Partner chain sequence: MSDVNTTMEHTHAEAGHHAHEAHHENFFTKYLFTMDHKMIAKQFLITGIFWAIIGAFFSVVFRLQLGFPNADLSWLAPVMGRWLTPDGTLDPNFYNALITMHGTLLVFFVLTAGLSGTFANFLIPLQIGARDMASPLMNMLSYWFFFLASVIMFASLFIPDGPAQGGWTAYPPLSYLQGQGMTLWLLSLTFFVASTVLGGLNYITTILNMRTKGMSMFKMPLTIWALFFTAVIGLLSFPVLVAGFILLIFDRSLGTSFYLSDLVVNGQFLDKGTGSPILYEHLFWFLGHPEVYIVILPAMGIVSEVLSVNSKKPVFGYRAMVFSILAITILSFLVWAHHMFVSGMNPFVGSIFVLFTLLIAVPSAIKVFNWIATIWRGNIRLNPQTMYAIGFVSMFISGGLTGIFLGNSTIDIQLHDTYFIVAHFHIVMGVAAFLGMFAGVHHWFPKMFGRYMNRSMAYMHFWVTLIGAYLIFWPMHYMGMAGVPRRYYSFDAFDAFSQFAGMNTFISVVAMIVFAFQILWVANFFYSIFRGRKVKESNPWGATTLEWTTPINPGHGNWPGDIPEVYRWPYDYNKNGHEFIPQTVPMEEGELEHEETPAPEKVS
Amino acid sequence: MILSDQEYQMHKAAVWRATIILSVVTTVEVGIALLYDTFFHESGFRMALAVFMIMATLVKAYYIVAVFMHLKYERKAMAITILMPIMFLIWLLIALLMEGVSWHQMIEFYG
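The structure of the preceding chain alone is requested, in the form predicted in complex with the partner chain.
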């Protein structure tokens, strides 16, 4: 089980690197979120910001799963069995968001 000193240092470095990346991304996210103050109701700008936020969140999720949870170092087959089922959620997300929009319209129908 015990790692060589060199490997141990390497893993430690990877973790601290990931920590810094997570912190920076979070700071940037929060900084940009403050822009909502002025642009909260402008849909085009909001959309762009939302896309950015989602991307940034996915980056953070990647570092947590890959480095902290160590998935990057596991066998590929295992990573695949864990990540593939997440695909089902994407269709659930798309379907339910489309439904949400359509419910909104059906409620708006009578005002």
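Note that the coordinates shown come from a computational prediction; the quantities given were computed from them, not determined experimentally. Positions refer to the first chain, counted from 1. Here, rigid core means the biggest group of C-alpha atoms that superpose within 1.5 Å across both forms. What changes on going to the form predicted on its own:
After superposition on the rigid core, displacement of the C-alpha of W103 between these two forms amounts to 2 Å or more.
For the form predicted on its own instead of the form predicted in complex with the partner chain, what are the coordinates?
Lone chain follows.
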């Protein structure tokens, strides 16, 4: 498929925009990780920071998949084919974490 000059410029701008967003989000994540022990370790913001880090990771994953893997421009069936297994993997991780917490609590309770 041959792109017109206007389409090429549009795709190029999207890649640069995604690169800048990914750079900013990564810089903020690394800054928070480096300052965590100094400022945030004893504060009440631990849960908020964890949620922020998860959300930042999801934003980065979206931009990588959408722009660099060109999934943003694919048909819905192709997108669903790729995204549904990812959703099942996320569900699996949550289920395994919950099961691990349950086992840990049971071991502490019964010894």
